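The chain below stands alone, shown as structure tokens; this is the form predicted on its own.
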Amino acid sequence: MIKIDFSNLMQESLGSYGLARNDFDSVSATALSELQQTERYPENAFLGLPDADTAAIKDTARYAGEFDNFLLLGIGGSALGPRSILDAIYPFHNLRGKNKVLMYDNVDPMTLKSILDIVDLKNTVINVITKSGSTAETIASFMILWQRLKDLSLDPKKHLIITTDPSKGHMRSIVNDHGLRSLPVPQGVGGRYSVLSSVGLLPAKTVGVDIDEMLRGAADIHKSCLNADLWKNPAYLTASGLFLMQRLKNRDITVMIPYADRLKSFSEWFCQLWGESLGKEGKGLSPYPSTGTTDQHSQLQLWMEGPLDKVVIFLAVEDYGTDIEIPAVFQDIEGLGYLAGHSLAELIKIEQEASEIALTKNSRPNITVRVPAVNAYYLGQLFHFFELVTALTGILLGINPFNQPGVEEGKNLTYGMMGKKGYEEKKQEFLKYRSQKNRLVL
């Protein structure tokens, strides 16, 4: 199991900058039971994903695996989750033979043109992921690909796999009308909590990731996070510590720094989960993606001596799956020879622990998550653990961790300007703002 070291949040390590054990007495004792109340939080169905049936996902992955290319159209959690799985389990997967995976998660036209210049659509399966069926960016790219398939006299039924709501939405209607292959995004699972559903598991299985191991890892961490005793529940304790650090110590920023290149995309996935779930009603904690050791040379100075507003979460990997020894060369150059006889794995582990010690000595709070290895089992644990932590932190903050009302206004203004029916007033608001003369532009 992954292990979470809370020592460097506490007064024993940080003095007055840390938390006292009795500070936790003020934390709600009902957050865990509240999270499990489906009538109160209908989008808590991510809790059941570790036990979900994956037969349809595996069947669809077998079909997708017959193609040379897998093109994913999605945005937000629909792309961040799949990318973090592939980068963690199969780094540089597109250089390893068949089943190349490309992801288009924006509407930058040059990116899509570059993808279409590279791939042969005859040998490409396209996975369109949109739970609502109305995500403008994903729908726009889907419409372009639909027409490209038609122009090449290719059958959309052969090349398209739609991952969407099981019963409603525009994409579900298109699936039904045209007989397209599809997988459901389970009811009650929001996009940023969907990585362990068909959203993340289909592309993962297509390239050979053991999705059963991912779900087994998630199920095992889930069991350890059901204990109502805060001091025996790692997710509850992590959420409580981060909540109290903000409330009592004004630590508003959460830095996620994995010491593994393979987990860089995971830190980006975490940032969407954390920011979109917790930032509302004037409350929240700001996420900050990072990578060790790289950011020791760009950000550590700020964390050490900058504003007292951060909690750093280290992901410390115990077994990298390989190692490379540093050879005994340049022994005559003072300042280099000390590295000989050591290894890269040893060096990166020492650098992580050194950063942890340095921050602690300077009264900067941090948590260390110890990851035995970067594989499917422990990645499943990490995904589910941080989803639990996020949801519990939201409940402790007194907000709904599953909605995103602040995102809707920008969407509605976009709908108005793009001519969607029913959004005419939003178009007028957009035009009024654009025409303002008192804007300061140099």
The other form holds:
There are 2 protein chains.
Amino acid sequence: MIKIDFSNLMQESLGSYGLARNDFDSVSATALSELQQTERYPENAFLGLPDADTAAIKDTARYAGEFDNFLLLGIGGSALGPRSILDAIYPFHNLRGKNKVLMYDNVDPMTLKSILDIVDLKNTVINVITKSGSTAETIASFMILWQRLKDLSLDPKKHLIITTDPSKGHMRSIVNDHGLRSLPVPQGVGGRYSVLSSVGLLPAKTVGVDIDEMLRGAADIHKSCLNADLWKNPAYLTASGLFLMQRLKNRDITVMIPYADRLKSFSEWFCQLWGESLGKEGKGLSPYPSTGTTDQHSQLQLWMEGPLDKVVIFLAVEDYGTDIEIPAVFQDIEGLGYLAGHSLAELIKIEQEASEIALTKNSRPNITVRVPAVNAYYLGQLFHFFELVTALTGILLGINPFNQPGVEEGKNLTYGMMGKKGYEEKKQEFLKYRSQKNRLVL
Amino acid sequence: MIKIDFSNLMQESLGSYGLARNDFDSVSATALSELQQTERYPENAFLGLPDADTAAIKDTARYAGEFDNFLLLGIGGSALGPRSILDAIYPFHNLRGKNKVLMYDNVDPMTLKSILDIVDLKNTVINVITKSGSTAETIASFMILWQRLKDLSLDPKKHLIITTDPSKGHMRSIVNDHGLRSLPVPQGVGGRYSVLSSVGLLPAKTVGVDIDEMLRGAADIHKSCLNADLWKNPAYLTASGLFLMQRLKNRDITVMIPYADRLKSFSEWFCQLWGESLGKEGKGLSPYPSTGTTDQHSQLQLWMEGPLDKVVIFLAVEDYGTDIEIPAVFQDIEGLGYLAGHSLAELIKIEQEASEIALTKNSRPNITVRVPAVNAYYLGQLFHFFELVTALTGILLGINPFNQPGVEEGKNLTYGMMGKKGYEEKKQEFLKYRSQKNRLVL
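Next up, the form predicted together with a further copy of the same chain. The previous block was the form predicted on its own.
Complete assembly follows, chain above in first position.
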């Protein structure tokens, strides 16, 4: 099981910069039970994903695996989730694997052109992922790919797999009208909490990830996070610690730094989950994505000596799955010789702990999550654990962690300019802004 | 030339959340001339890089280009700089290019194992980049590769190119002792300001980037940033605006969001530059890396409705180099039909502007940098421009933007545990921390 070390949030480590045990008395004791109330939070269905049936996903993955290329069209959680699984379990996949996996999660024309240069659509299965069925970016690329298939006389029924709402939305209508292959995103599962649903599991299973192990990991951590006593519940205690660090100590930025290249995408996945769930009503915690040791040479200076506004979450890996010894070369040069006989795994672990000590000495709060290994089982734990932590932190902050009202305005302005019916006023507003802007340009 | 639009920092756009013209009267008028004083800032040599001679870099690149694979060993700026050039100019390079480029910027053993599985060292040139010649992570991987070459009876003189200090350090000694190929990192150029030196230009030129165009772009923007009057100097005005936004409005986080997948790595490069240069003495601005439109589905919610603590820097691309039209399919479905006839470039540009308008309406300050195209010329401008902005912002904040004292403690603790001479006390400190930590683990 992953283990969470809270020591360096506390006064015992940080003195007056740390939290006292009785600070936690002010934390709501009902956050966990509130989260479990489906009437209150209809989007809490991620809680049940570890036990969901995966037969349809496996069937579809078997089919998708027959193609040379897997092209994913989706944005936000629909790409971040799948990507974080693939990068963690099969690093450098596209330079080594049998099936190439390409993800188009933007509307950048150069990226799509590059992808279409690389893959032959004849040998490609296209997975379109949009829960709502109306995500403009995903729909735009879907329309383009639909036409390309037609131009090449390729059958959409053969080449498309649509992952969308089980009953509603434009994509579901198209699935029904054209008899396309599809998988449901379960009711009550929002995009950023969807990695353990068909959204993440279909791409994962297609390239060979053991999704049963992922879900078993998630189920195991879930069980350990059901205790209503926060001192016995790692997710509740993590949420409470981060909540109090903001409330009492103004620590507004949450840094996620896994010490493994394979978890860089996980860190980006976490940042969406954290930022979009918690940034509301003028409140919220800003996430920061990072990778160790790499970003010790990029961000550590700021965390050590910058403003006292951060909590750093280390993901410390115990077994890297391989190791390489540093050989005894250049032993005549004192500045190099000391490394000989040590191994890379030893060095990366020592650097993680050294950063932890250095931050703690400098009154900078931090949490260490011990990850026994980067595999499907523990990855499932990490996803589910941080989903729980995020939802609980939102509830403690008094924020609904499942909506994202702030993105509507930009969407509506875009709809207006693209000529969507009912958004004519937004077009006028957009054009008015453009023409009336007081420009100061150098 | 890239153009900077400051309108949405000002009261005319933001009302009381914006800056007034006379707020700028409090900004030091001497920051630019201070930056140019080499006695005061010996590490300001990045200012001269646009005019540096590149003959040796080109010769070396011609040699390196004969190999199938280019393996870069380096960390921090030594990898972020080269990567941001490659990703911008040759997206998906390793899936399409002639020369594969792999970068190892960590000590994660699984990553190095994966790289060594992918490349055949016989056909690989290895570029070791460390200014100081003693970066532990880079040295460790260098020692491993040295032994591998030996094991395969491959000649280090043939396979290695060392980019390091022109006269000092362990790597320079090794170059001299073994007669290795090398390039100098010019005196007074620190890691995070080195992208336009041999550090970035050798890998770039090896795969075919027009480095003369990069430097010409940098030289052109340099000229436009020499005016001592901040109202006529885009770098000075950007630095002043960000400085005042922090000082007067508590905007502590700087978001960098290019609207182009190809500039995602540029955003990460900027974050190192910004974070490591400015995070000091309890002060500093925290950077945040992002990509549009993708992160509208990840971070925009937080920027729109979270704490009033951010300034968003948009990089708006004018010419994407290609475009793809959205075809008129599914015209019977109203929620989709509106996109037909528009193009992806049109959509991504509208989305950028829509986000800008939405943020401005919500009193969230933002700057837009207009980038005519993503090519070598404008990329050179972007690098040099943001280096100027960073250095000037540091000087305005009263911070030396060229050092990084905060990373020493973690390094020293690592040295101690790895048995480096002179760091025995640090080892004791490390072990004492470990044994005396008051553990709170769930």
